[in-house]
Amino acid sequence: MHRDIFPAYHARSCHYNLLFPMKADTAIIARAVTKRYGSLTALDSFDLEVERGTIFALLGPNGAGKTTLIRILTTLMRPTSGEAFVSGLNTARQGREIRRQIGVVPQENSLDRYLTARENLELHARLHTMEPKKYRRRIDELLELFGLAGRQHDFPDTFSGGMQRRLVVARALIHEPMVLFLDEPTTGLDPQSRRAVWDYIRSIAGRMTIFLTTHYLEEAEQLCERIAIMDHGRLITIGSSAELKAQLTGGATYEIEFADRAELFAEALRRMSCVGGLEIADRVVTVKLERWECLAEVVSALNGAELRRISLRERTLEEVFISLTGKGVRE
């Protein structure tokens, strides 16, 4: 249930709070969080603040440190140095209090195989000391929402991967947490199931803080008010989708559709010094300009061409991601 006031801080964290006072509208804070595994540094002096009631996405390549950060924030792991707070509580010292207030969807489908779908949800509700009358109604709502009502008395091993994933999400929501951590929640879901999860996330926006990691950049762009990109254990940038796209430098990309002779004009464009890249598919030529001022030169070079359209291609979050983290494939 959403609360308007953060719980009192633990006495052992008071000294830190005097140095870095918590803002009333801040749900998550990481200050110089570092995590080392021997010679490997998974998080390197990582700083982050997430406002209450927002849908926030953390993006990064494989091995960037996203899951390590979530494990620290959800009290499953302690940092080597630095401190983190969730709802005003210190993750290293007040784990029990934090776990009462958060919901977690891990990457793996960590369901109890010897309990039915409904029993999995009932167990989680009872662990959170929910009253039977309340959790029975809540379970009915979630089973219906995620399309599992007809299979609620079956065991998870009889479910498809997508159905298991939906059950994991439902389990994390059963106690209506203040902060919901979603570590790649829609991995393995079909488009319909993914959209159902998106719709539910939108419906609860504002009632809880949602912290999301995902490899689906469209997911982050569609759902999240603020997006952070990290790599090699460090925060690279943070902002809205529009703010991140505005950071891209260089020219623009245009799509030019020809009535005919597309190959001929594409070759002329390819020889221009201001053209940084060119692709052709059927009668559509996609041309990347080094500077947006080059468009006038392109139009001049197309004199005599019969054009159907020239349109500016909107920059994407994927372009931002690749420009900041590189094109190399990560293990």
Ligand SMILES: Nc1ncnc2c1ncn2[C@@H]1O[C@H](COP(=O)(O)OP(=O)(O)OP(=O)(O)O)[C@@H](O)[C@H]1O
Given for the second form:
Amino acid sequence: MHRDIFPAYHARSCHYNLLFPMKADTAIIARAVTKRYGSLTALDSFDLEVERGTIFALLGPNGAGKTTLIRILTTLMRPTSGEAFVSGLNTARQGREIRRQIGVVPQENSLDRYLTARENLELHARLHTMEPKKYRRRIDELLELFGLAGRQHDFPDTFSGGMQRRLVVARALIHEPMVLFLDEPTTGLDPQSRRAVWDYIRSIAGRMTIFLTTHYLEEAEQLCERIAIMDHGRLITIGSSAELKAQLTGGATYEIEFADRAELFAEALRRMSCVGGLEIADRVVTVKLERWECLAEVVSALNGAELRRISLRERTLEEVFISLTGKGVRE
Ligand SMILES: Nc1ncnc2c1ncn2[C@@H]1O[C@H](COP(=O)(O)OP(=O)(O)OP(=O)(O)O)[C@@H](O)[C@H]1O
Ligand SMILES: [Mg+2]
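Can you swap the form predicted alone for the form predicted in complex with this ligand?
Entire complex below, previous chain first.
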């Protein structure tokens, strides 16, 4: 019956799907998303696809545009131009449907200070029209999991920053969202709480799509199958951690541990043209070579030295980040 009543709508939606084919396993899409705040372009024709059921990290220096993208994807803000989709729904036109399916941990904690921790969670569950029987059990579980059960009847203002953060993460999970957005979920958490959040994220991996921004590269590396790096509102690169590291060209770093006379050999190495940088700490000399093939030259220069080891230093995500953005992650 519906089809007969709305032929024009169906004709339009078919036309639409031809223009924007969407794979069934894609949870998030941004197509040429641009956002301007006055004369400032925070997102500049940003394209992205995130596969369903994956854990995805968006990295970028301060002001890169990460929160702006999350605001658009979570329907809090409209793009100036371009389109975005979450679970196949258009963020500009189907906000209500999207909000039912997503969980959001905003960058700034947004707890109701006049409600206790438990009441904050209950309010959220009721906004999502959950049955009390179901949400009471779920809230008990989450409070326990995030180490807040003992403080559930206290007000968030009396919590430490880390406890508030854990409460916000718990709140985002109550209604078992299909897509979870976490804008710097672990900023301000001590290492133990950070690991608790990581463990939880790992335990729900596969059941939902997780989109997170972080300034902890270790977090992205440990948790995320795919990582994107952005700066100045544009996507710079995307791939697995190994793929991103493989993009780093230009040389290799070796650590050479000497039994003795490290300074003497370090001096000889420093004079070699293929050595781009050298550091010495105790008896370990770290040399940056312009090309890994230079290793042969280096080894011959070490003739007569008593060596304990030569090892290739693994590239880090931080090196990739710095080489692509020109900045340290916390700048
Ligand atoms: N409401 C706003 N009005 C004007 N400019 C804004 C607004 N929100 C963000 N901006 C600007 O847009 C740019 C992107 O900001 P955004 O908050 O998206 O960056 P971010 O990558 O999340 O940074 P951070 O790592 O510091 O959280 C910045 O230059 C910021 O100053
Ligand atoms: Mg931000």
